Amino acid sequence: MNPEQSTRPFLTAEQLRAFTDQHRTVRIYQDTPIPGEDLEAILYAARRAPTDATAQLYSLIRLVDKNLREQVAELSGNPHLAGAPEAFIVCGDLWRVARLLAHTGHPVGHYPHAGIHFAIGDAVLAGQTLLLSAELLGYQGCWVGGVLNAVSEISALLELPERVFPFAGLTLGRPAEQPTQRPRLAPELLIHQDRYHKPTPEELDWALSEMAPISRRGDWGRTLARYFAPGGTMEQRDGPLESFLRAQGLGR
């Protein structure tokens, strides 16, 4: 291929926003199967996603079987995830990367934070890349965090190996809703130049009235205490997944 053409845009910036303002975080989906073809070509692209060291640190568990998809769904109180045209359970696998190192003669360190970090890294990259992909070809889909609230659980019905951890679900298909777009907060926020900026006041002021739609009572504040405040989502789920890690070998 000419090196002119390898890096010649798809995309104009344009066109990219466009493309990029139709993502929408859909649970409900039209009762149609994805294609086999289509679904190949998803994969495939999530494959090539970037990885650390070469090693990808990641497995994506592909849930076909229908009890075990309502079983899944019902512990992560998580619905689409039965009734999705696909799901999957996006790991971060270090089980794997240790295998073959014993099957190579090499003994394995003990780098359970290092491992989760990476582990972590690679399973985003590849879902992301996933999901990126099916909304190229015109599907929508839904991250699943709630496979957290039953990570033991889950693990157990899916068979992970020691040091495999289930990172979120991700279910995929052609929607049967148009949820309206989320807000985000100002670039100013996010991106940072040369060193990490600290929002004022008056900015963390804006920054809550802009993302307040997206609470039933305009109050983002208190959505994200329900999360992150004490007593909150985060600090219940904190205790169980620091237990299963330990039970995985990913703990000191």
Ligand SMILES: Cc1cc2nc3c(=O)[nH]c(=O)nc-3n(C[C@H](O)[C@H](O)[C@H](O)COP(=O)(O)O)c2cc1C
Second form
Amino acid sequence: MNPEQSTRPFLTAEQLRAFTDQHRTVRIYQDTPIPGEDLEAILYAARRAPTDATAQLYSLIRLVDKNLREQVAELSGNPHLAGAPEAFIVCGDLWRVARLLAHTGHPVGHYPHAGIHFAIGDAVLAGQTLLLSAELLGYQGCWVGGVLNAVSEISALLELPERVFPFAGLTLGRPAEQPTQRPRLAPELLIHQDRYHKPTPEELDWALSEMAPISRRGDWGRTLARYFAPGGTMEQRDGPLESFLRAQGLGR
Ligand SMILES: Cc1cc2nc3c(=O)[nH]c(=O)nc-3n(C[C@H](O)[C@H](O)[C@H](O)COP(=O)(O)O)c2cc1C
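Taking the form predicted alone as the starting point, write out the structure of the form predicted in complex with the named molecule.
To see the whole picture, the full complex is given below, headed by that same chain.
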């Protein structure tokens, strides 16, 4: 392939914006399976995602068994993991690379922090490439961080070996709901130039008003507090996650 062919644009900037604006997280799907040809193309795209050290520090567990799906859905508190045409658990995987080292006669290092850092990166890159590719084919999906609500139990059901951990679930299908587009922060608050810009109180107020529609009461601060304030979802998940990672051989 000559270089000109390989960098040929597929979309104009305008088309890219139009495609971007179609994205919605969708949790209710039509009851039609994703044809094999589409699924293979989506998974091919996921496998072609960039990867740290070309090591591919992730695994995707496709949930097929109905009973298993229902259990994972129940444990994660996300029923669409049971009902979606396709559902995956996207995992960071430091086991395979350790096996490859052992298999080739090399000792395996201990690097839980760097390992988790890059394994999450690889898992997210593969998972989001999968989702974006599916969206290009007219599907929509939903990431499911709720797997952290029962990380040990779900990992046991999936028989994850040591050094493998679930990052999130991912569901896919043809949408059967049309949510309104959810807001995002303004570029000024997300994209910095040269140095980190700490938002002023006025910019924080702006952020809260831009994001207000995401919360039922129009109070994004309150929504964030449910996750990030003391006793919130994040603190509730943190201890069990730390114990789970230690049990998986990924603790200090
Ligand atoms: C890492 C991650 C975890 C998420 N976890 C859940 C979840 O457990 N359950 C759920 O219904 N949605 C989940 N979502 C979907 C978000 O709520 C959704 O992306 C966000 O509200 C923005 O909406 P949009 O994607 O339609 O713009 C998750 C998204 C991400 C990226």
